[in-house]
Structures are given as C-alpha cells and as structure tokens.
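Listed next as structure tokens is one chain, alone, in the form predicted alone.
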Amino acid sequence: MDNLREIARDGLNELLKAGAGKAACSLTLIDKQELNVDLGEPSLLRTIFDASVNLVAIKDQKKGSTAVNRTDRSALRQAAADVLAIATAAAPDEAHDIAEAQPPAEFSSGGSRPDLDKMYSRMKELLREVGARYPRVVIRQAILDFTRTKKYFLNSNGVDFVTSKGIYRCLVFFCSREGERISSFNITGFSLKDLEQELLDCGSLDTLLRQSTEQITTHPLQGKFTGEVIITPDCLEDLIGFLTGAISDGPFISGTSIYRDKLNRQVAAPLFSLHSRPLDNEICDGYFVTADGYAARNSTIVEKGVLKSFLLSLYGSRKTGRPRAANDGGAYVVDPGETDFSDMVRSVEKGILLARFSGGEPSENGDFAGVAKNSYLIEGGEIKYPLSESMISGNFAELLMNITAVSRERINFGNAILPWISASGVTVSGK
C-alpha cells in the first residue's frame, strides 16, 4: 500500500515542480471479476483491471486537470507539464481552490475479493427460479460483478485518504414473450455486500419480472386526463434527480435554480422527507471521501418538506458565497411514510402507477413531458391493467408540493433506499 501510496505522492511533487501553487493527486485501481448472462446462459466469465492517476494543478487562480493510465515517473512528470499548460491556457477564477487540511485517514468497506463460485451458484439459481416462476420472461442480459475499488488521495494542503471498497452489483435487462406477443423491455440493478441472500429477493427484481409477464397483454388509454401519480421506487430518482440537480452548481452558478432562495422554506409536501446517507450502515454502495477531497459526511436534504441544504462543491460554495455540501450527493434515503401501498391505490380515483418514464431533461422549472412505460392504469382504486405507452406531462417541482402519500414499504437497492409515492396533478394522454 505504501508503495502505491507513493505514486501519487510522486504524481503531487511532480506537479509543485511543474509550478502548482495548489495541487491535488489521486490514483485509483479497480479490479473487477464480472459474470455476464445473455438470453438465460452464462455467457462470459472476465476479469478487468484499471488503474487511472488524476491531476490537479491551480495556478495563478487557473486551473488544469488530466488523468492518465500509466503510473511510472516519467508518464506522471510529462502528464504534469501538461496540467501546467492547460492551467496556464485557462482563465483565472477566484474560487479554484482545493480541499483545505483534514486529519489523514483510511476507510473501508465491504469485502477484499470476490466469492466466485456463489456469484456462478447465485446466477444458476436465479435463471432457475425465473424459469420456474415466470416461465415466458426473457433475461435478456445480466450482469453480477464484484468490484473492488482503491483510492489515494492526495493534495498540497496535507490531505491524505485511502479509501478501500469492494461491492457487488447486479443488473438485470429483460421482457417477456408469448407467441408473437411481446413486452416492453425492463431493466433494474442493486448492490449487494454479500451474497447471503438469493438474487430474485434483492431490490425490485421479483415485483418488476412479475409485472413483465402482465405486460405482455396491454391496452391504450383512451382519451385524456389529469390524476394521481403513484412513483415506484424504481422511477423515483426521475423526481429525485430534477430537485438535486436544480440545487447542484450548474444552475447555482448560473442562476436559473428555482430553488436558489429556497434554504429553509417549502420545497415539498410535510410528507417528503430526503438524505444523502453515503456512510449509513444500510447502503452498501456508499463512499467516503468527496470529489474534491473531503471526508464526506451523511445530511438531510429535504426534512418534512423543507429544504435544508444545497449541494454544492468546494467551487459551487466558492462561486456563489453558500455553504459547502457534506457530500457529492447520492445514496437517497427516503423516509418512510404512514401509507400501505395497498392503501395508496385505494385513495386513487384516476391515475397511473409509472413504473418508467422515457422522456428528456426537464426545463428549468420543472416542467416535463415523456412516455410513461411498464406502467399501468388505477381507476376507482384499483390497479386495472398494463398501459401502452402514453404520453404524461406535468411538472416535477408542483409534484413535489402535491405528494399526497409515501409509502411504509421501501426497496434497498444498496445505493438508495426509496419507497411508493402518490402526487397529483399528472396529465397522462392517450388515443
């Protein structure tokens, strides 16, 4: 480790001798094993490896970066002349900076090498119950690997981090088949940090694989209206993402985000409560240390509806003069509710459950417009039947204000941890 440890501290002197004022190194080695399944076999059993140095050089408040595949000194001296030059081409910009000092430290989780017969054993099983359980679906790919991951970072203020992880992901891309009759395709993953527990149990894969085989069959909507949306845990990020990324640093910097002078008002029904929980036992697939070189820390995003922090880097904080994120964002929790699932439908007079949305980046605020897929219509409070693609529209910041319901029941997918929720005013258009 020592030894590795010493590449980026080469790759950090090799900068403060091109000219750094400010400088930050990082090396990164990945060793993954990776077993692939292609319509229902084992197909191909690989082991990858990468290795990547990151540079970092700030000077005279400009900024330049590369990254390059090869660790020997004179590949690091030559990639650092290159980070000098990039600098010195670049503008200047007072808030480039780099992490300040923090005590060195090392963290680690999950295991240090793969248990290759259970991941063979574990996807055996999970063609096997799949057959027998839904015989007309179709894996149409899979993938189990276990990826281990080992980081150095580096920077000229003292800060100095490993980070060593090693974690299993899963992902699942399938349909279903009945004659000529097909359904439309599906994908889900997780991360797992053991192979304790049978792969058709992790995440939502058994609900999703279910569902498939209802959607061979599925029938138009006809006509127009505008509902109830019920979330799944699986299209839940789509809402999630649009609230993250409109407090993130493009549009702080920029100044579109409509939640720019939102800190500590109402975002989001009393319902909704959202964290960032990358060092919380429950997610697996977590981290430690922040892109630009801070221990990172768990926080509370949205509590009971009201925002309570951005998430902004150490440039983002810098530009705009607001606090610095505890984290890069990521590893969602979202707080359970006080509402069955079951009950949840109940409440629906018209709605859809949207199971997938396809559909492009929302405006500024919020608006969207998209397909809803592998979805399906409630009516009188009850789930009738799988939907063909329709159209949906509405906006995601109104969504957030009208939720309506979040479920007890959530779905640990190892990275997050996220439930049903139930939100009106979702215009869904058909024939």
Second form
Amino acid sequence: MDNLREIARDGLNELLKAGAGKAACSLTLIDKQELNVDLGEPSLLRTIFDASVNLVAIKDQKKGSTAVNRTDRSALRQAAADVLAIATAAAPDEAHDIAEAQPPAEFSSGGSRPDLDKMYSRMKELLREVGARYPRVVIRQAILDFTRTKKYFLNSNGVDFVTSKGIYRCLVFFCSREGERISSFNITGFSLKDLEQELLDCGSLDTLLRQSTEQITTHPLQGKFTGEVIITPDCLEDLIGFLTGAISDGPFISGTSIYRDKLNRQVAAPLFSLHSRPLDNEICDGYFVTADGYAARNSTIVEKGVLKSFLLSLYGSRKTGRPRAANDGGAYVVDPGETDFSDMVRSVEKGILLARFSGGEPSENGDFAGVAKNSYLIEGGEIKYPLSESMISGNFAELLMNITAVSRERINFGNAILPWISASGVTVSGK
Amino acid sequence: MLTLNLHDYKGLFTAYTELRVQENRSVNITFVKGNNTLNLRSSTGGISARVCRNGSWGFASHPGISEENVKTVIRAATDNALFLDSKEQKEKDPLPAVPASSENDFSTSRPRLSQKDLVEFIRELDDHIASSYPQLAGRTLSLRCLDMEKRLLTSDGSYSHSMIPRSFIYIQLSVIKNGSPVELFDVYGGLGQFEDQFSAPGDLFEEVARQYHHLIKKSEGVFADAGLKTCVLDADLAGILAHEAIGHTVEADIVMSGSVAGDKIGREVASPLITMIDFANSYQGETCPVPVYVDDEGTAAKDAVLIKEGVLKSFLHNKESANHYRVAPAGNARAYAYSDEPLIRMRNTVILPGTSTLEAMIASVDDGYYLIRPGNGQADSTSEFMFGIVLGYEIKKGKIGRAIKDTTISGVAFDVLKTVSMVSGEMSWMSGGMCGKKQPIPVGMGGPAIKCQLNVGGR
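Could I have the structure of this protein in the form predicted in complex with its partner chain, to go alongside the form predicted alone above?
Every chain and every other molecule in the complex is listed next, the one we just looked at coming first.
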C-alpha cells in the first residue's frame, strides 16, 4: 500500500520536475470479480485487474491532463512529460486551478474481498426464485460483481487523500414471454454492501419482474390526452438528470442554463426536496473525494422546491463566479412525501404510470418526447392495463413545477433513494 | 506497447482460449464558448484472456503487459471457467472454428500533428464560428479521436493485428429564443486518424453554415403534431433506422431471449424495397466506417445479409450462438476495451439504396415530416424502436414547411418496414456515435432516404 502511495507521489513529483506550476496525481487500483448470467444461466466469470493514473498539470494558467493505466515509474515519467506538452498546447485560462490544502485523510467503506461462493449461490437463488414466482420471465442478462477500489489523490497544494471501497453491484435485464408474445425489456440495478439479503428483495426488482409478466399483454393507446404522470423510482433518474445536468458546468459556462438566475428561487413544487448525499449512512455506494480533490460533503440541491445549490466544479465555479459544489452530484436522495402510492393512483383521473422513458435527450429548455415503456394507463383512480406504442411529451422544467404528490414509500438502490412522484401536464399519445 | 509475441504463450492454453493485447488511445479537446475546458490525451491498454470449458466461460484481464501478466490472465481465466464448469456442467458442443489471419493498420501515413496543432485547429474553427455568428448564445466544439489497436491469438488457429482509428469533431450551437435555449448538434469526421479526416478548419465552414441555418429555422420551429405520420427519413437517418429497428432485433443473443424475429427467418418482414446488410469491412469497393476483418473471437469477418427484398435471411452471431443455430459465424463478436469480453455487435449496418429521388419523395407527401438528423436511439425486445430527432421539417402539400422542435419517433420495426413505399438512390454513412450494450462499441450505419409511416412524439 505504501508503495502505491509512493508511486502516486512519484507521479506528482515528475509533474513538478517537468515544470508544472500546479499539479495533481490520482492513482486508482481496481479489482473486480463479476458473475454473468445470460439467458437464465450463469455463463461467464470475470476477474478484472485495472489501474488508472490521472495526471493534471497547470503551467502559466494552461492546463493539460492525461490518463494512463500503467503504474510503472517509466510510464509515469513519460506521462508526466506528455502532460506538460499537452498543457503547453492549451489556451490559457485564469479559471484553471487545483484544490487547496486540506488535512490528509483516509476513508474506507465496504468489504475488502468478494465471497465468490456467496455471489454464485445468491445468483442461483435469484434464478430459482424467479423461475418459481414468475415462470414467464426471461432473465436475458444479470450481472453481480464485487469491485474493490483503492484510490490515492495528491496535489501540489498538499492534498493527500486515500480511499478504500468495496461494493457489490447487481444489474438485471429481463423481459417476459408467453408463446409468441413478448413484453418490453426492463432493467434495474442496485448496490449492496454485503450479500446478506436475497437479491430478489433488493431495490425494485421483485415489483418490476411481476410487472414484466403483466406486460406480455399490452394495449396501444388510441388518440391523445394531457394528464397526470406518476413517475416510478427507477424512472425518476431521468427527471433528476435533467435538473442536475442543467445546473452543471457546461450550460453555465455556455450561458444557456435555464437555471442560471434561479438560485434561492422556486424551480419545483414545494413538495419536492432533492439532496446529494455521498456520505449518507443509507447510501452504501457513495464516495468521499471529488474529482477536483476535495473531501466530499452532503448537500441539498432543492429544498421545498427552492434551488439551493448548483453543481459546479472548481473550474466551473471560478469561471462563473458562483459557489463550488460540495460534491460531484450523484447519491441522490429525494425526501419522502405524505401520500401513500395507492392514494396517489386513486387521485389520478386520467394519466399514466411511467416506469421507463425511452426517448431522445431532452432539450436544454427541458422539452422531451419519448416512448412510455413498461408503463400503465391510469383511469378513474385505477391502474387499467400496460401500454404499448404510447408516447409522452412535455417539459421537464414545467414537470418539476407541476409536482402534485410525492410518495411516502421510497426505494433504496444503494446509490440513490427515490420515491414515486406525481405531476400534471404531460401529453400522452397513441396511434 | 504491443510488443509481446502472443504465439509464445499458446502452450499455456488448456481449453478453447482467446488471448488479446489491446490499447485504446484517445484525444479529447473541448472548447465551450471559447474556453478550452478539456485538453486530454489518454491511453488504456492491457492483456485479457477468455477461456471456454464445456460452455462455461472464464475471463481475466490485467493492465500490465508482461510475460508474467500473460500467464496470470490465462491462469485466472482458466480457473474462472473451471469454477463455473464445476458448478454448471453444461457439456456443450465445441465451438466452431473459422481460423483467420489478418493485418490491417489504418494509421495515417501523413506527419502526425501535435496536441498544440490540434488545439489550434479547434480554436481556429471556434473563432470562425464566434465571429461569423454573433447571435449564438452558446457553442461547444469537441474533438474526439480514438485509435483501437488489437492483437489476438486463439487456440483454434486465428491471429490478427488491427489498428482502427476514428476522428470526429462534434459541434453544438445554441441560440436563445423567447428566453429559452434552442440547440442543434452535428458531427463531422469518420474512419481514420485526424490527419486523414481533416486538413484545415476552413473545410468545415460550409457545413457549419448549414448547421447554423438549420438552427435558426429550428429556433422558429413548432412542436410536431403527435401521432402516426407519413415521414421521409433523410439518408442520414436511414442508418439509425437500420441499426435500431432491425439490427438489434436480429442479434442472436436478443433473438434467443425471445425477440420477435425468432421465428421469422424466410418470412416477409418488410417491403420488397428493403434489403439490409451488415457489411464486414467494405461496400462497393470502399472501406466502411468500422471495418472488421477478423472479429475478437478470431472469426474471419464476412457480410451478413439480414433482409433481402423484404425477406428475413439471417441473424448476427458469435461462435456460441452460431453453434446453437447450426450456422457459420460471420465475425460479429467484438469487444470495446482490453478488459471487455466480445459480445454480438453490428459492424456497418445499412439499408441498400433504391431508385427514387428525395425530391420526388417529399413531393409525394401531402401532410407529414421530413426528418434529417437523429439523436440517440433504443430498441426493444418487442421490436419497438425509438430514436430522437434533433432536426426536421413539416411537409405540407409536397413542400418543405416550418422546422420542428426536438422530438422522438417510434414504431414497431417490421410493421414500419412494411410501410416503406419509396427508397432513394443515394447512400449516406454515419459513424459518430457508439452503440451501448454492456459495453460501448463504434458502429457504422447507413442508407438512402426512406418514406414510411412512424409515430411522432409531440404536443
């Protein structure tokens, strides 16, 4: 371990020796065991050793960076020389900088090695249980991995962080079939600190598998209407992704973010509060250090509908004169509401339960259009039937303002904790 | 970096084994509104081995290229295959061997440009855009080059070396209209290292002017009218139709999990105007955007005819699925990084040109849409596909009308292809995106303009 710290230290020293005014070096070692299931059978076991060395040099306010996956000294020396040449080629920018000094720290989470037999037995148990409970489900692919990372981050201001993390991650990709009829595929995933729990009981997997079986028989929507949409926790990442993307570096530097003047102003209904909590005890797949080399902190992005912080990096912050974010985003937690999911459905006169959105990237102004996959028609307060060939369109920014309910129930995916959210004003169209 | 002689390690193979050394080298230079926000060169490489024992697979990879690490990955992959075989005991048939040998290096023969030259190139292009189009609210220019170099040795007698580069400049322009941003994205470039794709920034000025013109039209655009519409897909869109609508539906792993294409070999699935081929490496004597000569399982790559005059002819295979269907594999098993196992992937998937003209196709539409530039896309097991549209126009009474805002189109692949009533004689290739399926992978796609019926998302 000390040897690795020395390698990272060597990388930093090589950058300074090569002429960098400011420099940063991060060295990450990755050790992954991955069990793959294809078409319902364990098919492949993978062992991945990998490394990543990221070098950053700033000279005369010109910045260059390089990433290599070799950790031997000659490779680092060459990479350091290369990155200085890259920096020399860059356009100067006063906003380039590295993280200021912070107290050295070591962070750790999760286990240190996988239990391969347990991984195999949990996966076999999942396949058995799915076969028994949902015989028409086809597990097209399931991946259960354990990834151990060790990361050293050092910079020339004295930042010296070490992070160790071990995490299990599971991804399941499935559809259902009966004779010639087949459902849309669906996919879900979750992160786990250990394998104490049955995989079928984790995240939203059981619910989605049950729904998949129902979705063998679908009905296309006739005509179009504007109504309510209940967004499932699996699908909520799309809405959150639009918001967090719009408050990040790119749209702020280009000046096109629709939220550029919205700090401390209402951007969502008061029912909606969004946090980024990489250090939360309930988030097993968080992180400790930002990409810029700051110790990450939990933050609130939206509180009761009011935008409380942007997601700007050090560069984005210096470029725009706005505060740097407390973290890199992710690990999103949406506060629970006071409405039971069943009551949420009962309150919908006409709308859809949106479980997966398959559409083009939303416009910078929030306009979106796409296919409502694995979704259901709601009429008269009841979930009627699964839909096919039905499209939805609207505007994500307006949707946030039009939130009418947030569920009491939430799903913990290990890397996010999310509820069901109901909002009005979505156009749903069929044939 | 690819210095080891892989043949020296063949003696370590104890079962079906693929041994691969690979390096992906990339350059990424980005300017956001004149600010050089990214100036990166990276290289990711290493060794991997994949071993099959009685139908159970093991894989291992290591970033350090050394004799010791070659032994380590072969041993670890073999142990992994043994672990699974001991539990699963599938006793599957041996994999088919289609030995091949090839050497294909698309490195440029021109003098290489330095990072400084590349930064200057993008800055000059950015300066031109900034001074020529002061009404722009935002502009992002990104140069992305990727060289994929691989050496592969398999236990059944294949050996190949390839260096396949690609170079693209991505340009996003945006204006503010009524207080709200409107953007248009386009991509320029293709197969080859930067020096073979781009000679001077000025070569792109005309293309950028066209992009800006479309953006201004789009900023004045309207929402599409939602519903089933007659659409003329520009030739630049036909490729993504081929890729999303049919290509994914006929990947054998998708078929085996229940794709609707499963029982349709030999049956009519499209208009007789439709012939679709996944080309291995060349089309009419020209090299395709993503040429594959030997795939990452060591199979000699051949063209795969998927649909001939409307009739479904074949699926896309790796060795395992080819065994299952008792056909010969055609070289569709491809891996993105050294640490990735090969998956069934498309290569250069196209709909072949017909005989109509784009003008006649537009003139034949009374009320519909002319759709020009795609965004991202996705296919489903039901064969329902979708892709985003970032540029399109109304067609009213046979004439181009107002531009439309971003939208998404969808349809059920075989149903849509049966509605094809006209196919143009031109051919356009696209290769700027990556296809996602556990791993990303570069793919080529192409085709002519097509007139068909599609669901259009809108208000």
